[in-house]
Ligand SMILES: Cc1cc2nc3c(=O)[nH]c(=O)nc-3n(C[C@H](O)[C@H](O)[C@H](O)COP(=O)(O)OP(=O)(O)OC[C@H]3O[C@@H](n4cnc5c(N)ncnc54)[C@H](O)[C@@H]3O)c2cc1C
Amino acid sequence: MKDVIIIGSGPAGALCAIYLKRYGLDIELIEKSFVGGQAAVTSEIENYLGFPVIDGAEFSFNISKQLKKMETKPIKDDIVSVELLGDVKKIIGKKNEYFSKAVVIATGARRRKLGVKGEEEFFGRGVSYCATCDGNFYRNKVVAVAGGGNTALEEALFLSGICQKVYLIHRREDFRGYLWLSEKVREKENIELLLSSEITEIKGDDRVSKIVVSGKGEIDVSAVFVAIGTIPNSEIFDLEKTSNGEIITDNKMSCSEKGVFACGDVRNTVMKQIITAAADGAIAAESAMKYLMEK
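Show me the one chain in the form predicted on its own?
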């Protein structure tokens, strides 16, 4: 029986574990793949306080070193089901079963993908899922954004301020995002709208150099930013969620079930960034500690 089990060792889960260890609690950190989550496969990070530029793999390695310093080694297991009702929480993995008084869910989210040829091949080499993370690497170059919601509109606007030209490609004639955002996009001279169109292939040699767009043929670009949404890794948790599957929390990261907390991209957060995920993790740790003290 542990005080707290944290599921997921991305920035949110890892920082939560570090804070809980500092509080002197008996914890278990469970991870199905590798420490760092999506940050580990980001080519470079340049918007995290204290690191002007750092490679994603190095950043994640530093997280591992910090966990080791706190005498916390993640258990590698794939959690398949949970029982969260009551005072004792049961976490069921493919390898083992785990029990705790409180649970922190930090399973993150996976980017919704286009599913076209070249997308996987050029990930990190011109294919990105975050303009604010990677946009500066393509300053003064021609790029494309795929999507029609608020995220795609915001990313196109952000990129228009640093890139020579931005193609905004959406499969419908009308955007799904806010009207005021779409109007701002239409006002930008260096944003070209390719509506009722889809990217059907991404091409290049070592890096992205072209995209194939339905009805438009091949277009030269240096990068493709895919902004068609994310899928939270929340399927196994029977908790209150948004229509998109994000676990609903209050500002203390508390979920609809007592003793259960969620942090990072798996919850209904307004911004999915490394720094906000880490902050969530710190808050979740504080809330879990207080929950245990009050029992």
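Given the structure is predicted, the values throughout are model-derived calculations rather than measurements. Numbering follows the first chain given and starts at 1. Only the largest set of C-alpha atoms that superpose within 1.5 Å between the two forms is called the rigid core. Compared with the form predicted together with this ligand:
- When the chain is split into two rigid parts to describe its motion between the two forms, Leu157 and Ser60 fall into separate parts.
- Rotation of the smaller rigid part against the larger between the two forms, from C-alpha superpositions: 50 degrees.
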The other form holds:
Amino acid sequence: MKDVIIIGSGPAGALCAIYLKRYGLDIELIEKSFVGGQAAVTSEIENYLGFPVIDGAEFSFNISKQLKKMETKPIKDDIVSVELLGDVKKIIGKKNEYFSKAVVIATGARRRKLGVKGEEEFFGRGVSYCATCDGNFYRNKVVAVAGGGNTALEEALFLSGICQKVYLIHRREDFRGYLWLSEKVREKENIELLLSSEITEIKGDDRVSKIVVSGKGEIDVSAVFVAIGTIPNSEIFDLEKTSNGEIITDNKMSCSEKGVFACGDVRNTVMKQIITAAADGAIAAESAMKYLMEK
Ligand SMILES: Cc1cc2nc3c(=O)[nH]c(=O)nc-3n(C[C@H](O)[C@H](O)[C@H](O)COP(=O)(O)OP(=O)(O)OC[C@H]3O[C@@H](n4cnc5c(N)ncnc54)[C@H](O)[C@@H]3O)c2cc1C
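Structure of the form predicted together with this ligand, given the form predicted on its own:
Full assembly next; the chain just shown is listed first.
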């Protein structure tokens, strides 16, 4: 029986773990893939205080080092269900079952899918949801990015530095991202904007070779990077949620069930960024500690 189990080791979960260790609590940090979460696959982070610029891989490496210094080694397991009612929380993973007095949910978010023909079929063979992870496979090739928010703009910029040409396809005329970012994109000679357009089909034989774009017809590309928003990883938690599936918390990160806290991109936060996720993690740790003290 642990004091607190934290599910997810992105910025929110990792910082929560560090705070809880500093409070001297007995914790378990459970992660299904890698430390750093979405931040690990970010090309460049230039809005985290104290780091003028740092790439995502180095940022996550630093988080791992900091966890190690706090004698916290994340357990690798994929949590598939939870029993959160009552004083003992049961966390069920693919490998093991875990028990604790309190739980912090820091499972973050994942990319939304386009939902077009060919997307599932060519996933991993030209369809990607992470330019920083897979962009290098398409060096000097022609690729497409779908989306119009900050992530799509960032990915188009990153790809323009390594690919021959990037089509940025967005269903509206205006981008939803920061003005300075969209201006940077518009200045790039090898980014062609296809606005008020949508990808309607992804085609190929063994790998992606074409996309069909509304009003433009077929375009030859070697890869499609989908960046049309995120979905909170909250399905397994039977808690109060927004219509988008974000777990609802108060400003202390408390959820609708006692002893359960949520932090970062998985909750109804107004801003989904590293700094806000980390701040949420610190608050969740404080609240979990106080919950245990009052019991
Ligand atoms: C391409 C890209 C660029 C970005 N650039 C920036 C930027 O420059 N600046 C900035 O501030 N923000 C940026 N962001 C946003 C930022 O990365 C996120 O807001 C932040 O990582 C959220 O942290 P989190 O800990 O809440 O969730 P996540 O980072 O999503 O971490 C959640 C973790 O939980 C794990 N997990 C999920 N489900 C389970 C489960 N069932 N069992 C076990 N583990 C699980 C995941 O594997 C993951 O490691 C970017 C995001 C992307 C995708």
